[in-house]
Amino acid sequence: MGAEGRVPAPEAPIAANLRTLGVNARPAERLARHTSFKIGGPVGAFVEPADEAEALLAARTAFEQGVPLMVVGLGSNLLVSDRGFDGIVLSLARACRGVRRDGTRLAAGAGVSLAKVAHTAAGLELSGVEFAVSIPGTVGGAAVMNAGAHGRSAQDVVQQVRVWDPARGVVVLPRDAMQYGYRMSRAQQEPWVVLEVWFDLTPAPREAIARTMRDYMEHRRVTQPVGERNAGSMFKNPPGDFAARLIDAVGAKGWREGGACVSTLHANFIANDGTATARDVLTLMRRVAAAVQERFHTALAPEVRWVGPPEGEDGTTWDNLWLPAADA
């Protein structure tokens, strides 16, 4: 979730008072280092539980204590402002990590690459989870974002998903109660931490299975920046349209802020070449998004997600980051 504030101090209080509980907390670490884009300001405390017990004792002190909490996977959905985040951010990477099998069902643990979901799948002759194989995220992050490719996506296959409540404690919902849409779920808008999703899956020939993937990840070698520093998809795609033409069509592969060019190879992808900074990125994706409006008459809505302060002291958020600059 998103959060307003200033940039934490080298030994913020919100790490310390997680020390105090015996929770691992780094303060003042940059997300720059847990993000895909490479991009990001320092943190209030940055927490890597090495189990359950561990993250569920972070998130109940951050909802205790009103502190604003943000879960986090392999950071590839991911705009962290310059500025940072005055918050705890929580990865999941060691606490939520096994992968296990009932049947037809896969049951992963919310910091789970997809990944090695896929591939877990594959080896046990379950087929469903291919499409995942090509998208660089967490089990966890999948849930929230509805996350897909090839045509398919996270609805398609979830069954259940366990999370964390701070009304409830830990329940399990059932796919209906996730309200998915396009690259959306419920979870999005619920002070939720997932910890685990349920995957019903199909039995199938292994070697089918692999030859699948094999295509997907060839898919991806050849039509996306794979090397290159991003985020993914930076807009989602309009009602029957693709982002990607739209961006193509006005020309703007190739161009360039500062640090932050739009692929050539790509065109709703953009890269940092190694210097770039938040605003970079915003002042591009606006660039990119009026000249999408001016021609086509269609607005481009991010699918990346923004973390940090708000925009600017004009009150720009990110829903409506298109109007006035912004100040990242």
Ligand SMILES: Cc1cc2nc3c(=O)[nH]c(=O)nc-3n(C[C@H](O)[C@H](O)[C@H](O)COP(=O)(O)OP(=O)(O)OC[C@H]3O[C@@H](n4cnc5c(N)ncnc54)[C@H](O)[C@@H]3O)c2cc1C
Contents of the next structure:
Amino acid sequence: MGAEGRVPAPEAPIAANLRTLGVNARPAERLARHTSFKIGGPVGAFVEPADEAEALLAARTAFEQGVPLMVVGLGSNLLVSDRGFDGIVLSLARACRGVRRDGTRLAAGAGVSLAKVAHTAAGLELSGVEFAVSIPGTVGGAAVMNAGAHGRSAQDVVQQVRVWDPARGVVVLPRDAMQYGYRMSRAQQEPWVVLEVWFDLTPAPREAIARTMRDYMEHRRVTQPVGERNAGSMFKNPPGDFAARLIDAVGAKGWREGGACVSTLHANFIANDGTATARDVLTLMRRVAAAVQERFHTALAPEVRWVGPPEGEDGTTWDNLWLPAADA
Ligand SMILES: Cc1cc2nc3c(=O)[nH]c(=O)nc-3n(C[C@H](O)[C@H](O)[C@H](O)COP(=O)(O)OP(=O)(O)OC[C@H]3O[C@@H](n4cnc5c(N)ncnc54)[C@H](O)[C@@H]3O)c2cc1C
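Shown: the form predicted on its own; wanted: the form predicted in complex with the named molecule:
Now the complete complex, all chains and molecules, led by this one.
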């Protein structure tokens, strides 16, 4: 689902509307509570339904009333505006949390964490999702982002995806309909709510799967600032290169804007020291992208997704944020 929005009106009636329909909606919840960056202003309504029927009612209501809707997983790939999001933010953590097996396939609810899927698969002696064990997102977020690590990504194991589509209702889409690319899927352009994902796995000894997962987790612990407030890789790797290498090469490690700092451990990570605003992060991203553009003539594209007013915090649109700015 696309990340877009407007600035919340002072008394957004969205939450009250939903509550009259029996949907559990919290007004003015700050998205900082729901993102790994710990950044983000208030939403019109934060909805965490108890079951799928309530989730679909919230989604349908948003669509019918023309209210912007976005789904949040673990918020691990999001940069949310300090001004928030004037719409409904839907969390499927409670509504879509089951994992079930059918032969060598595993069906997982969109709100299930990737770590849980990986460990469940290991317990069932099914291989294929080991790569996901240390990606701190949900099944829904991974299906949308085509999350990946260690040379594999969601597209290698997703068999089909059950989504709610405003035009068609609940439909099951084969993997090809997701049109996967590097950290890309069609779901990023469509108003879909991913409800459940089927993974096609292969039988393998439990100990071998567990060993691979331990190796992956150890690799991450050594190479990434685990435990800090961040959103993973800020920029996609350009073709044939690594964003982290380019950012490191321009000497950006340790660069700081307000409370945001380019990680000294992994150059493609930006850490929030606890005081950073979205504006700090945007300013730092732009500075980094401009330096890489100037030195390597390579345009970095953001991997992290922006949520908030399209013009960003400083009047710059998200789409042209990455062009060298006159004052950068
Ligand atoms: C420390 C750290 C390390 C990371 N390492 C990796 C890595 O190795 N590889 C990698 O690929 N990513 C990595 N990430 C980024 C992130 O974890 C992944 O992109 C992950 O798939 C996002 O999942 P999420 O549930 O948190 O989604 P969110 O960040 O909450 O959302 C991401 C996008 O998906 C949409 N979305 C989420 N759920 C649904 C749904 N059910 N239906 C419709 N749309 C939905 C959102 O609207 C948003 O547009 C890392 C992040 C951190 C903080």
